[in-house]
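Next up is one chain by itself, shown in structure tokens, the form predicted on its own.
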Amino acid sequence: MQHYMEPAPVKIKYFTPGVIFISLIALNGIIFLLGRFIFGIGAVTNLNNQYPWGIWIGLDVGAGVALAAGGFTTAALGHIFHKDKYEVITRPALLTAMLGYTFVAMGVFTDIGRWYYIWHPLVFWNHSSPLFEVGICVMFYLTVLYIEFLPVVTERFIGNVKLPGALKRLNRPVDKLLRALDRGLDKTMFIFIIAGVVLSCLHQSSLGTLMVIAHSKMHPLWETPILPLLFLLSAFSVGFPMVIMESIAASRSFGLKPEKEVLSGLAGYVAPLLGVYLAFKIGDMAIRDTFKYLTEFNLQSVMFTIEVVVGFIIPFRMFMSKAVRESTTGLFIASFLVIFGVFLNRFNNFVIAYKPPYILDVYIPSFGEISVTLGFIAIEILLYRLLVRIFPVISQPNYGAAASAKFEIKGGSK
């Protein structure tokens, strides 16, 4: 059956009461978001001196730029590595990597004191900075999305352009306008391709960068020379996980049989990633000696226990079992736990590893943090279902092409 499945909008009721809910946290965060702009961040937040970042920073962007690396990695196996079978699920990571990078820019743009200065990386360039290097990487990776994602938009519309009124006369303009852009998409395509695989090793290792200058601020646990490797083969093992997550959440949600046998294979790759993950995490605390701080019973050996135990660990032994690469249930499981595993390493990262140099007091996100860092999730699955039910994402079967080559099969045989 996968040989007759082909990428088509899914014909779904768009208000659910699970839609509902999520449309008031959305409302919620939305209404908070106002509020640190009309009335600044320090209006929402509890932000200070001390605590220059939160969980806008923590969460929003170290942990989105993460959970977002499913489209870089599923485009390098699809279109790089040529493994054919993963086509299926290219344009759903694409969907997500997109919407994921798009509210991790918004991320940047909140957590700024002076957001009407976010254009300043642009012009006023710092060579030495890695955080310069992560804004320029974000910003470019984030038009090569929209532009990996422009076949898709063409596909959708091209000979259906159906322009109301007066604006009729523009439906052949429109409609050839379309088809060049998909001809030159077409032939130039890889270069994308391979740009955005290239632009998100280099922003993802930079978010290391960033806590490794913090040095003596990061608790011992976290802090070392190799963290932008490490942050970077944790984007290589979250990747396919946030993959398979997605894709079976959305055959629930939509109704559709997952992709069992593409997810299973996706699979495969993820626990050798998991373990040259902790094959650099574990060998770099034998060589740092820091087993030693795991004995201080406080929030950082606690939080760091959970992050790599039931984060990396236990996922690790879970994907190298057959039986749970075979199950539906098991993969979800498996793969949650991935994703628990690397969003709570961001947090500890950025929050809980971090130590100013003189504390007054303890920083703790405020209701207004937690709602528009809820809102921004909210407002992206609602953006997700939505451009589903308008352009070819996700792959259904079409029953159509699979009779006419069954015809034409028995016609061949007489």
Given for the second form:
Amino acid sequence: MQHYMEPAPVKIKYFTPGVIFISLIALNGIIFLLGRFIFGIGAVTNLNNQYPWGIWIGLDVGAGVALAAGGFTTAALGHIFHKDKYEVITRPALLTAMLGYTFVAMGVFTDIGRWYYIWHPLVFWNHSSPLFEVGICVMFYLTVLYIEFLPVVTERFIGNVKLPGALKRLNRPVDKLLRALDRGLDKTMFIFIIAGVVLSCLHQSSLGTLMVIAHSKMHPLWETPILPLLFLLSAFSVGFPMVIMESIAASRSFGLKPEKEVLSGLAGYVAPLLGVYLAFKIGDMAIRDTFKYLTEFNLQSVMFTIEVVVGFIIPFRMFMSKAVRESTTGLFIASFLVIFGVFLNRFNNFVIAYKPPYILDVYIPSFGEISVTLGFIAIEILLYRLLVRIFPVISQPNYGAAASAKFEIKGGSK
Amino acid sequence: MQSRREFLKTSALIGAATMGVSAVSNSKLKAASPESAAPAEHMGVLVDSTLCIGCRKCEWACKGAHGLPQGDFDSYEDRSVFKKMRRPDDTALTIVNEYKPNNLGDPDFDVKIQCMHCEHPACVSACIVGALSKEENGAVIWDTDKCIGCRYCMVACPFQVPAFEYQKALDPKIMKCDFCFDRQKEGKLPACVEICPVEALVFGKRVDLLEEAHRRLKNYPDKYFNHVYGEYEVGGTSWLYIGSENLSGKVFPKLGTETAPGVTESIQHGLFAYFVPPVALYALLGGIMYLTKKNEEED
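Having seen the form predicted on its own, could you give me the form predicted together with its partner chain?
First the chain shown before, then all remaining chains and molecules of the complex.
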């Protein structure tokens, strides 16, 4: 069967009741988004001078970058370490990363007060700023992701350029152009693939450096100078679970069989990666003697316990079990827990751990902020569904080959 | 005592004037990194909270100097504002708070709060586009032409000072005390120092102010808690405070002596030392890619 699996546009109806529901969430988000741009950040968010960063940075950017880690981790596994078995999942992972980072950029664009100056970091450099590094790397990586996706576009349209009406005569030249582009990309793609992995390692870790400068305001359960390392290791850990969960969800949604063998293989890497993360996290806590803060009962200690136990330790144990790795349900639950853990970790680092010295008003995300965050996620899902219908992203049984095989069997049985 | 203060004020004025001239004439120096500016040139203000009477004239003058709505001059006499702890924000770059003393029976004391103008400011280190800068006269100022409004300076500031104009849809600004940078250039005193009727604020070179602070602590050990807040905190601040009791932990956060950016700059510069680590990683991955490909072809 393996041989017949190849990426092709998915043939599904776009609108289902679920999709309509997601569209409504997207619409609700867009309304509040308009409010933010027309009336200002203060009109939509509960951000204030004590809490300058809320869920738009903590979730849309912080968690968004981490959860898009499936892109560079599978690119490294499939294209750099040449584990060919995993090639089938590199395209969906690439599409998720591309959409994910697009919306990270959108999140930044929404959150910064002067969105029309978003290009300033390209011109005004501050080498000592980790945010500058994150900004530049994300801009470059987003470009690299679009370049990496180009071959999928050329594959879809080469020999298939059908422009409407008067543009018809351009069909040939466009086709030629696409072919030239495809050849050029084929020869140079390794440059971009390696660059994508390097850029990812850089900004995934620098995202952790962001909160190091606020050390006096950070809760000791999260505050440590090795935050960049912890961010990088947790990004490594969440990459494959993200691909696994997405793959299972997509196959259910598109009526395909999940590629269990590939997913179980991927799952084998997760426990060691989580183990390394946990070793550094717990080791750091032991060295810095921060376990004592767990004896206090407050928001921080509760959130920390949920994060580490539910989001890291339980899935770590689950991924060690062969039975879990070979069951679709087991894989789905364990992967979901890791994603939940890393998501919560980023939220905790950027929002819960941040304790300003003078609190006049406590920050609780507003309905508008939550709407925008959910709206972005909804639009991402809608775009994903749209793009897999247009472009050959999802690997599925090759219909041509399968049909002829079926015919033979039929013919043979007569 | 009075004459000495007069002297300090005069010398400060002269200092400010020369500063202004040099700031205008020597544009090359201006571009130099903050570390290169000799701390000896840094101006500062010594705040003596034992002298402050809580008249809040400094708040009024500050608003006037920065084009913020001042309201009625007499309204500042209203002491009911002291019931709540306030913070500098986008409508007031400085505020005075009143604190209960540790010893019951002692009078309440008032402390003026604004940007501390750190010697190694976290906001300057953090700003994504370098919109904040430490000038040679010690002022930490903000550049509206660069700022993208990301508010990372607010996250970074250990004193929780920079504020943001959340209500503005276009051109929201980061608002904080600029040490009356423009007034200093013209040879004028900072507005708050100029108006202070009791000389609770003394403007001068930071080194001289430190000397004066320690002189007061030594001469009046009963009156003062023996600590100059801002001498060593976060690597030193241009504004210095003395008071009847320990201001650290009560008025100001308890902070260590390491510079405000802390280890962040070491991490950043370590990861990007001459771009060696990223390039090495690139080469390593390239090597792995080449070798695994070769293995595959041999298989």
